[in-house]
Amino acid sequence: MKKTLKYLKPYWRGVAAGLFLKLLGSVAELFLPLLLEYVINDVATNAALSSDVKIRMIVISGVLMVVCSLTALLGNIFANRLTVKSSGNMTHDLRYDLFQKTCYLSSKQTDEIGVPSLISRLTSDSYYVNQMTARTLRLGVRAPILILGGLILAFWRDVTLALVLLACVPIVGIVVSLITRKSVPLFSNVQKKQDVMVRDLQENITGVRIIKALGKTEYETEKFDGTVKDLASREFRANRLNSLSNPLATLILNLGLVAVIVVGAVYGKKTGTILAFLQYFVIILNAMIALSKIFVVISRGSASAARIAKVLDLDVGETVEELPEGDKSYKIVFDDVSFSYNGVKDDVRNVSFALKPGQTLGVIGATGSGKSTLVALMMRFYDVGKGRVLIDGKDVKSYTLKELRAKFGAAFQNGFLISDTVRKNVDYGRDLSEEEIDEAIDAAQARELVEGLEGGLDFVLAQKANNLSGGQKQRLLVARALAGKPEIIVLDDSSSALDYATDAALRRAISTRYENITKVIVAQRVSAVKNADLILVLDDGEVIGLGKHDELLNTCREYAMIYAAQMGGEEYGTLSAE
């Protein structure tokens, strides 16, 4: 809670002004019963006063009551506007910092929290924190003032009736406190289930075409319906418990109201005094109900604030270590590298290879063999568990992330394109020249594509580039990777949607136009890696083949079999013929 509420500090002036206006309006409201009591007890029923004096005093009192009413009304209106503005600004800053922190989370931290949960915290959780802050500033200040002020003025006017009033307040407070304490864990569970709903929704939106193609729309609908019903059930239980606050508070205070009337009649209290106390009871009753509503909002808001604080408290500071350097004549070196995602079983084991500047590394293997994991370790999305990864003879842990990733241009199979122009997608905030963008588009075999779009480079892509085909998306992703001429180009299965002719033309263009740039090509096709200077064959996280194409045909059975299957029985070495 403290972590999120500190965001109000820059807006303390607006908060302070709002609180002052709330105080002013509440005090003005508390004087209304006193004026009413005065009119009834000291003016209307006072036989010693003449009719003219009574009328004059009643008019004056009426004017004062109108002034108090307008002060209470206008004070609350302007105070609410200030508090809503302050809480809105706080939420803006909170969401900005939360988004920024999310962007800098390590891949491991993102995996642990989960993308759906991060989305939920950035959207619904921040909304509940906003509601908690706004309502607390609007009602949480006014209600205690009315309760405390009402009790003070009540004791000042009549101790006996005030004691009846006072007896009700702690009972209501205890009831509301018990309900709130039990509701916070329930709302925490609601938020966790909401993460599941966001995850299911995200999966369905992302995979909508596959779902339709397989005819599983009804299956996914029923599955989502179950998730939503479970969420609704949990939310219903939490809200059902919280819903007891208002009726119980109303019941207790209404019983107190009856007690005031009875005690007033028994002790012969004046009519004006009893009416004034009835008004104080109504004021305190409404304030207690408002306070119980605040506790409901606080219950949910505190659960959301804790989830947000958990992300904000994560350490995303870079760890730059001074580690021994290696041979600087090599661009990329993997030295006996092992890594595990879950810390139990290694996903890649004892991987070693060395690549010189300008050379091409081809990585091939079955799905799940660890190809993309090598790229993730190379770019330090994850840290190795054993061994080391060197870039230009320097351990990747010795670079800042900005320095390290500035060396790379990467295109992934599932890379993303933003809803903007083709030019901005290729440039992606790097302020590249028109020549650099054009050269990258030509090398990526995307020139015909761009010229065929209305507006060319100024053509606006739809969300997730859904107005382009898979192959068209991949060509733009490759163009983005090539633009700016990085030191290392990583193409991670980024031509899987291209036909063989386009794929071959792309590889030729990269090898000729970017011959001095080191290239890492991860692919399923032998044709994409056969001309590489070094080919790495992976199987279940282990290197089962390392060398050039011709060498592997005779030394690695799996590579020879893949080649035979893909190249249609051409000459492919001695091992495959056995």
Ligand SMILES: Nc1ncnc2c1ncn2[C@@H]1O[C@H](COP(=O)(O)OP(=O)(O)O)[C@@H](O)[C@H]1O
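For the two forms, the rigid core is made up of the largest set of C-alpha atoms that agree within 1.5 Å on superposition. Residue numbers count along the first chain shown, from 1. Computed from a predicted structure; not experimentally measured. First, how it differs from the form predicted in complex with the ligand.
- A displacement of less than 2 angstroms separates the C-alpha positions of Q445 between the two forms, with the rigid core held in common.
- Put the two forms on the same core and the Cα of R237 is off by 2 Å or more between the two forms.
- For P185, a C-alpha deviation of 2 angstroms or more is recorded between the two forms after rigid-core alignment.
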Contents of the next structure:
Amino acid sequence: MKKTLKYLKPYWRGVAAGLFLKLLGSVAELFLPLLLEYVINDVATNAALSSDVKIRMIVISGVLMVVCSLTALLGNIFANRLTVKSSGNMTHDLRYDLFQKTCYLSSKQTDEIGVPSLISRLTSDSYYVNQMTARTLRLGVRAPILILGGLILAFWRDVTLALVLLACVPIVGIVVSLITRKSVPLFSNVQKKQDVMVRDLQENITGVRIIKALGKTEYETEKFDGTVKDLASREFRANRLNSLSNPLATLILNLGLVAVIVVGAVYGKKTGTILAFLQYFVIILNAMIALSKIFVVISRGSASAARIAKVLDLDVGETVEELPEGDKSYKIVFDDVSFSYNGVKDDVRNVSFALKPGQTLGVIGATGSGKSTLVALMMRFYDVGKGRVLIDGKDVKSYTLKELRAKFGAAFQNGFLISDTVRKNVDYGRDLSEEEIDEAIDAAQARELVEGLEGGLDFVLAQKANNLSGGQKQRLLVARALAGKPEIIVLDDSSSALDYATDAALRRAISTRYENITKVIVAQRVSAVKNADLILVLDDGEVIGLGKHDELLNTCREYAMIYAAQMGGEEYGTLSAE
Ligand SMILES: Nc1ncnc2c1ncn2[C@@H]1O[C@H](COP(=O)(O)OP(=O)(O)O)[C@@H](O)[C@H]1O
Ligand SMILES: [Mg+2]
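Show the form predicted in complex with the ligand, please, the one above being the form predicted on its own.
Zooming out: every chain and molecule, the one shown earlier first.
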């Protein structure tokens, strides 16, 4: 809560001005009943005054009442504007920082919180914090002033009637706070369900093709329908309870009004005084209802603020350690590396290899064998559990992440394209020259593809590049990895959707044009890694073969088997995935 409130600080001027106007408006509102009482008791029903004087006094009082009303109205309008602006600005800053933090989270931290939860924190939670701030600024000052000021003025005017009023206040207070207390957990229930809905929605939208392909549309729709219905019924329960507070408070209010009139009649109070009290009654009880509403918003908002603060508080500070250096003549060294995602079972075990600058490492293995994990460890998306990873003889933990990642140009298996132009996708904010982009497009075998698109490099991709085929996407991702001439090119399963001829052309282009660059090629096809200087065969996280193609054919039975199976298939031409 503190953490998020801090975001209001830069806008304190607007907040202060808003609160001041609120104060002014509320005080002006409290004067209205006093003026009314004066007009009725001391002017209209005063036999000692001549009718001329009466009219003059009534007009003056009327003008004063209009002035008070206008002050209350304008004060409120401008104050609301200022507070909405301050809370809006605050939400913007909060979201900005939260997004930035989200981008800097380590892969491990992202796994722990979960992407859907991060999304809800950025969207609905920050909205609730906004609501909390805006409402509190709007009513947090106004309501207490109206209640306290109203009570003080009431006691000043007439103690007997004020006691009637005072008796009603705790009753309303108890009813409203009981309802509020019950509805708060219901609202946090709603929030939890919202996380589930976002997760389901995200899964469905991402997997819409697969869902369609497997004919699971109905199943998923029904499942989603269930989630939405559940959410709706939770929301209904929370709101149903919460909406009780208004009618109940109104009932008490009306009973109180009757009590004021009865007591006023019994004690022979003047009409003006009774009227003024009726007004105080309405003002005070409405303020109490408003205050109870703020409590709901505050409890919901502070739960959200806590969720946001949890992300903001995560330490993404890089730990750059001074660690012993290794042999600088190698570009990449894995020294007995083991790693586990969940800390239970090692997802890769005792991996060791060394690669010289300019060499190509081929990594092959079944899905789930740990290929992408090796890449992730190399680029320090995760820290190794055991052993060490050296780049240029230096432990990856001794680099800043920026330094380390600047060495890589990577196309990931699940790499994503932004919904922007082809040029921006390849450049990706690096301000590359036209030649660099062209060169990368050529090498990635994407020239023909780009020329075929309307506008060429300026063609705008749809969201998730849905207007491109799998192979087209892969080529653009590869172009991005190649552009800017990194020191190490990483292609993780980046040609799986290319036809054999294009794949072969891509491999040729990479090995000739990027001769001096170190390459890591992850693939399922032997043909993609066959010419590598070093091939690593992975099986269930373990290295079962390491060497050149010819050696592996003799030393690694699995490799030879994969090779035999795949070469057999490819003689019959290629199965294009496009
Ligand atoms: N983010 C993750 N959290 C937990 N487990 C993961 C994660 N990513 C991959 N794994 C697990 O690690 C193993 C290796 O995965 P991966 O390296 O992606 O395989 P490959 O790239 O060879 O298909 C798999 O068993 C997979 O389930
Ligand atoms: Mg993979």
